[in-house]
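Here you get one chain, nothing else, as structure tokens; it is the form predicted alone.
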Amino acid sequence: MIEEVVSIDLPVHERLVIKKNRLEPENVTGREKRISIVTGTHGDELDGQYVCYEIISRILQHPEKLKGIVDIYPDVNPLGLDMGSRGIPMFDLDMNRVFPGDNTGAVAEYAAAGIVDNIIGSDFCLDIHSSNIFLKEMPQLRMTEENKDRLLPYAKALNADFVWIYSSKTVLEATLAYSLNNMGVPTLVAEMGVGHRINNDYCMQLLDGIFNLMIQLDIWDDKPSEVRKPIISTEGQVSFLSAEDSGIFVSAIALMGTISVGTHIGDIIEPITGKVVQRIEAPTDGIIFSLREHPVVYKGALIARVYSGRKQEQI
């Protein structure tokens, strides 16, 4: 059942409408568990759009297996998606910097408050993001240190390759995930792929994880899936590799994953002189989970993130 979550008048007889699709069992008792899947906060992130489609499609194929409530919010920044813009176009504003919003505030704050109010009461929420156009991310889940004890059991069920546990000091308090966790809704952020693209393999990997978690939450009736055991990190175990000068980045590795100290990650080249400005090598054994996608770089631009833990630290 498609419902309006927020509706706001805009100039010139237009309306901003944010919708959700609620899927529920044929006979609702009022005791069902509820999961919320949110995406489209940034209009240039499209993997979540495909994941939402596949969730709904799979449920509609086997409605008899649905035991709980699944709320799908495929596009909480419709103006951004229409324009292919990361933020809200008219306001030059990042939607993920205005939560939990304000019911008496401006357009973005009012919309954010309506989204949060609608999600409250969920037993779990997954906030799906792609990366921007500059970086590619392997399928990963993110959380703060203060929430790790509560969120890790969910993360282990979601079939991700990597779990990044942030220091709470580095997390922006105006994000959807931060706000919902503070309001009692366990919420994880999923990151994967690259902006303006859909990575089918990554989407299907997360999709299998979502249904596996739904089985554990007694929302979906099926046999438990076998999922990947993610590498679980802390911020202190992550190295950030940056450009020392401007130029064109050319990757030397085809896939993200396990690397050894000294592995050639790529070069920053200077086309006019034919010189390598910077050779970038792995500073440690570990896992590359973020890698530069956009070739043009400037001094200080992020090239890669490397987790320095070992494979046996999988939990």
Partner chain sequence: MRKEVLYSLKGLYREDFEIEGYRFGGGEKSACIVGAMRGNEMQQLYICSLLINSLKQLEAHGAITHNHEILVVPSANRYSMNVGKRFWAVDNIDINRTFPGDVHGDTTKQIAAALFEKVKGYSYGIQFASFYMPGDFIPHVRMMETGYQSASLANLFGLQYVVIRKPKPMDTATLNYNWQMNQTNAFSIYTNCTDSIDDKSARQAVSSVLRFFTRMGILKYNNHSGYIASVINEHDLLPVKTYDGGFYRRLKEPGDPVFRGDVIGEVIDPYEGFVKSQIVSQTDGIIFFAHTAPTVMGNQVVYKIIRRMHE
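Given the form predicted alone, corresponding form predicted in complex with the partner chain:
If you are looking for partners or other molecules, they are not here, because only the chain is given.
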């Protein structure tokens, strides 16, 4: 059933409505496990759209397999998605910087509080992101160090290639995931692909993971499926390769994934002088899991993240 989670009157005869679709078994006992899938916090990230569609469509094809409650929030920033804008358009405000929100605060904080209130009570929440328009990401799950014991079992069920455990120092406390974890709802962030695009393969991979997790949580009745054994970032080291100067980045590799030391990743060039400002090579054998997509770079811009450690398993 499609419900309105938050509704805000806009100035000129329109409402901003944040919706969810609740799917539940025919006979609800009140003891069902509940999973929430959230996406669209950033209006420029679109993979979650396809993932939400597929989850709902697969459940509708086999309603008899549904044992628990599945809440799908396909777009928590509807104005941003329409305009392809990352933030909430009128406020130029990143919605993932206003959680847990505030009922008496600005409109964005009010909306954020409404979303959090609605998700509270879930047994698990997955917040699906698609990087941004600047970087593309291999499908990965992210969590903070302090939550890893609680969240790793979920992460291992989700068919990801990579689990990135952040140090707690760099955590952004105003994100949805941080707020929900703090309020007792185990929440993972999925990152994949690149802004303004949908990567079908990545979506399918995550979908298999979501259904596998739903089987484990007793929400979906099916035989368990084989999932990838993710590489955990803490088993090795993550190197950040950044622009040492401003210029235009031209990539030299077609695909992310396994890479060997010295591989030419790309160049930062200065078109007006015809010179290479910086040649970027893989610092170690490993896996390149983030790669610059948007060519214009200023000093400090992230070009790639390379993980060194256990090799990726061939599937």
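Take the two forms, superpose them, and find the largest set of C-alpha atoms that agree within 1.5 Å; that set is the rigid core. Positions refer to the first chain, counted from 1. Treat the numbers as computed from the prediction; the structure is a model and nothing was measured.
- Core-aligned CA deviation for Asp123 between these two forms: less than 2 Å.
- After superposition on the rigid core, displacement of the C-alpha of Ile248 between these two forms amounts to 2 Å or more.
- In the core-superposed comparison between these two forms, the C-alpha atom of Ile287 has shifted by less than 2 angstroms.
- Core fit done between these two forms; CA of Thr273 shifted by 4.1 Å.
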